[in-house]
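Listed next as structure tokens is one chain, alone, in the form predicted alone.
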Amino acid sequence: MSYVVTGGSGFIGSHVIDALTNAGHTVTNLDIREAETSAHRYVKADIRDLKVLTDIFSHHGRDGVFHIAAIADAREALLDPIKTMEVNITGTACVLEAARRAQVARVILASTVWYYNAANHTHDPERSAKGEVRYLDENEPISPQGGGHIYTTSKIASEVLCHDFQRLYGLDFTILRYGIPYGPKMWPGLVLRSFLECASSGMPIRIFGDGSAVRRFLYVEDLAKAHVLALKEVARNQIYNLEGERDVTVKELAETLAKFVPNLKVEHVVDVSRRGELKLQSVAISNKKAWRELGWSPTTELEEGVRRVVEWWHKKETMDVTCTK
């Protein structure tokens, strides 16, 4: 089967394309930003020019096209609103209009577990106090008021162009909302990588608060998996959480570095630019859905996650010496 990556030079979208390769299909990468490997067949164009996806789509993406390309940033995001609803909006409705012109058999929508962010779930101190929570699944209606991120608007109206370009135009979807990705190739700006970034450097990590932030970090590995996966035909018109299994703290996930790399240093600081960003209390978001319906879940600890991550870096580093000599 022939499928293209929007996005496929990035962080997530190279693992997609990796593990679509290793099961078997052709991937061509759509970016504007050339890939690290020649290994696929690549093309630059950007999301919003409609013409070159059509013809793109018509030639190598009749069977599906996975929409990853988007500005994913949060703080980014924020800096640029405007920017942010041409490329994440408009490309996004460029991309279902296309494969909706060039007969595509189904397009499969990157989104965020940030969608939650907008729904009508409010803070419950006592459930809170008992320890209990409340699984938000695919279902959970959202508030009018929004998600109050500019990211998070700009992915809850994307997801809703896929329900109207199926239901107006019959063109098919899936919707995976990812959880936080980390792994190697990951961007600048994911907490791992700044951790990284300050460790390499001698300069004490920064953690925001006193670390007692919760995310549910998901390997990147694990969730290209379930890319492949969502190809199946249950999966036609569905959403899927793609969450991690379980909670994890600010300041685990610094400990859990510095069992790599020794001697970190920890600052705590204040940032008004996280503004907005995901919080859920007394509530976590299932990916029961997932595994019943296509038997995905991650397997990936996060110490050997982080491993990993640590070894890309290394090899990262050296090689970037290397280039400037």
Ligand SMILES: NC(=O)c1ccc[n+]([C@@H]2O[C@H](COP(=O)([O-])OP(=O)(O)OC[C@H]3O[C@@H](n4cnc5c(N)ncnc54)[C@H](O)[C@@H]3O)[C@@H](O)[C@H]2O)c1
The other form holds:
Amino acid sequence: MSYVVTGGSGFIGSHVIDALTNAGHTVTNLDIREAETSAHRYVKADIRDLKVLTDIFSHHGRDGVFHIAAIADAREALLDPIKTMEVNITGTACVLEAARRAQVARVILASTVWYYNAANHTHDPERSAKGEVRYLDENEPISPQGGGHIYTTSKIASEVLCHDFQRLYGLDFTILRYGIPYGPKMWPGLVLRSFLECASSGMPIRIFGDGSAVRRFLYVEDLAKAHVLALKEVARNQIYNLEGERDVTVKELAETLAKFVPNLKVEHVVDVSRRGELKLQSVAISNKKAWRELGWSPTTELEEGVRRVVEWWHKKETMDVTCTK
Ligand SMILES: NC(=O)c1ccc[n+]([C@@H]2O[C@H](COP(=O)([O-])OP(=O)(O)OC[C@H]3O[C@@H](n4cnc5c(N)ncnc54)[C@H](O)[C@@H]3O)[C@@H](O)[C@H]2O)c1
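Could you output the structure for the form predicted together with the ligand, given that the previous block was the form predicted alone?
Full complex below, order starting with the chain above.
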């Protein structure tokens, strides 16, 4: 089958392209910037260019379009809300409209579990005190007051647009709500990468607060595999959470990294630019639907995932040094 991936030069998109290619599909990457290394067809285009999108989708994406391009860095979204709305919302509208015109079979949208920041009860102090956890599934209602972040709002709006295009024009979708991915090719600003950058320059790694903040990190190749499974018929017009399997504190992440990077130094800091991020304290995101319907669950253990990231980082550093010589 033949698919277009928007944002295929980016961290997650590049792994999605690999997963689709390994599954025997033909893939075209549509992105404003070229991939660092790629053997795939590449089209340099902005997702807001409706004419180019329609043309590319008609020729290469009739079987499906994976819409992954976005302003993905929440801090960048805070700094430039208008650009975030233009790229993430108008961009998604253009992708959907081009898909409609090109008669694309389905659009698969990259969304986020930050969606649940707009749910009514992300923090329940009573439940938290009892050590109880409530799992949020894809049917969790959200409040129109929004997710408390420009980035989250742009993703909720993108999801709503998918529903509109389905109801109004019959364009099918699958929405994938990603947890926090880590892995080779991750960008500066994502936690493990910033740890590695500090360690490489002999600086202490910076942990926000006491390191007890919990995340459910998801190895990016596990996430990418879900995109192949999402092509199943059962996933038509469905939403899936794709979340890491277990709670990992930032401290544990640092300790795991220390197994592969000797003499790691740690500094604890406060960062106000992280306001509005998803904080799960008595609630967690359920992967059950993805397991039940797609047969998907993450399989890469944290230690193995971190090992692969360190391996990639060392290769990248060697390449960067070679290139600057
Ligand atoms: N990385 C995360 O932690 C995370 C978590 C949840 C959801 N997501 C979502 O996953 C998707 C991919 O994120 P990522 O981490 O790979 O980000 P990334 O920045 O590595 O990749 C995004 C890609 O989109 C491209 N792009 C941006 N604007 C474009 C435009 N106007 N036209 C064409 N291409 C454009 C960029 O060049 C880049 O290659 C995004 O939709 C993001 O919101 C990411």
